[in-house]
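One chain follows as structure tokens, the form predicted on its own.
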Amino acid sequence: MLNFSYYEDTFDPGAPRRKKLRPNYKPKRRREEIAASLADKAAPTGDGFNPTFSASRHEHEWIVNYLGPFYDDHQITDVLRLVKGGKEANVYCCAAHPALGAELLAAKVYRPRMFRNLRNDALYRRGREILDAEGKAVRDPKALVAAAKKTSFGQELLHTSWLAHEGNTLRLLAEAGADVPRIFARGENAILMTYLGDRDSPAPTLNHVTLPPRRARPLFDRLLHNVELMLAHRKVHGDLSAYNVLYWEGDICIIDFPQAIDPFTNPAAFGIFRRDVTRLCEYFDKYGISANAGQLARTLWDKHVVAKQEPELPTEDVEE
């Protein structure tokens, strides 16, 4: 097994610093070859994809191999920097191909699998069918065994699956006019999409926002709208707080989607919700509106789901 903690330090300098090692412990591969044996598995590019974008070497590689096929497919034109990096996916600002109509795309490149880091994930994908690249469901039975099983096989489709369901809910949501990322385009390991803010400000969370007073109760609304619009979409979110919530003057956008549920498969769906209701209620609390988070999550379950589901899915609890 390859050892991609070491790339994973160098990609991500900031990380917490590893346990050392085991005396006896030798890697078997230096990183030189973990980068080469990663950029083989990306979809191949051009050579005129010269990112202005700064990065480390091994950063460089992993940009040109996944967002390099969006230069080649007259998408973007060039990346200019990192707006988030997570232990999930990185975001980087793109300069748009001028045929699109948009000034700047957000591309959001995932980690592979193996730097996966989210909490209780298989909460969250309970109830949820096995996508393949196309976010189509697998039907294969050996490949079913092989993601139950967990074998290296099923961890690569569950890593697929995880952000095709992204990409599906993104779209679906957009089209039903919430207030999402559209979707540009989607590659191996990455989405080229909505871009808020500008080029040298991208747009804050709501966490870090101050909101005027006048804005809080219309922003509260817009979001209890987009929550309910959700759920009517048999939708959601499963994270939603403030955090994943950007706001740029006046406009707000949610992000964030690969944990997003099935109210009506999975049977941890209400707890998810009203935790999701409950953080932002929290957010709004400060601003003076009150409001019954547990009473409110309940009147828009029982509205959009169950008085559509029959039988009753039970429901479990999950943490706050």
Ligand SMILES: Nc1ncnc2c1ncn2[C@@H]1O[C@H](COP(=O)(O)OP(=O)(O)OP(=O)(O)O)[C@@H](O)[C@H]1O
Contents of the next structure:
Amino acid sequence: MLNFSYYEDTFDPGAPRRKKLRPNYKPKRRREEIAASLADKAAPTGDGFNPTFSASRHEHEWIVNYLGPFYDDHQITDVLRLVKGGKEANVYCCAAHPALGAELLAAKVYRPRMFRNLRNDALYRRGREILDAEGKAVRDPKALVAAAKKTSFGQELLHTSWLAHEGNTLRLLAEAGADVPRIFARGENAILMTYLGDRDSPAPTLNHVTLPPRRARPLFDRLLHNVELMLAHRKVHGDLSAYNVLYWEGDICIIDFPQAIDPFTNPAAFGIFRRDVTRLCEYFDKYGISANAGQLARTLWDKHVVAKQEPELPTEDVEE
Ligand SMILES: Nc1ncnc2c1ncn2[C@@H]1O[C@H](COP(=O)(O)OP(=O)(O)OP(=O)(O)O)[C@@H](O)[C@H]1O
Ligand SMILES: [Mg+2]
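Instead of the form predicted on its own shown above, give the structure for the form predicted together with the named molecule, please.
Shown next: the complete complex, the earlier chain at its head.
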């Protein structure tokens, strides 16, 4: 099958060659072009949409562009506050439309790809298909070549694909019963999902919480249950740590999935999986929960991947 990896290998096998192909590479100009084109593509809508959240002019436009369609579609009625400006996205707390049966929703609006700071994103793209805004695999060879060559258009495709992977993964895992936010809607550059927290305070991430000692063990078990459930559904989070687990009303909710990988198609998947498990174990170690992360990861991997795998995938090491 001709997927993105094929085109990447053909046209973009490594940084040195990429440099040669683009002697006049000017990252700054390209960033601006891509930002402009992303902004153009999001037709400003949101007639009558006047968010309560007071933002700078630039951020206001950003919000109206990307969250306006949710307002038009009667999914949100207001944007109340910025929850957090992350490295990849801004997350806003929104008032939900009464028809949705939730009071508040979280809207994650992605920054243009070039503002992202994910270390070594190619590692996560290996073995993954390029997805369009609807979450369907892109098959057009020209588009795949553009992505592999990282033209402006190709960068846009990769950006869209990145967020489509998060939407698809969240949908799949919520249906599988994992502790992840439920997706209510997907836009061109945003997702709308369950909000954890209340109006005044969003749920903290686990790294900001001191757990009641008796809650540590059940929560650790719960997280491992989620890790196993994901693996059984061909997903490895890829950036799992206390920073991407919300803690609310005594329970956990795992967030932030754009880099999730398929354990059967990414050659570095076991290393990435083991790192996820290790980070969880390290967090809970301070609560006196001792676990052998390497052994745990291997046992789960053998059960859900090796046992179902044919033929055997080569494995690669990943920096811890
Ligand atoms: N569904 C949600 N409900 C409440 N808060 C949320 C929700 N999703 C995300 N957040 C908050 O927004 C922050 C950023 O979200 P997320 O981790 O998905 O994006 P990111 O760009 O990868 O951010 P970071 O660089 O901080 O990891 C989270 O750390 C969390 O505080
Ligand atoms: Mg995060």
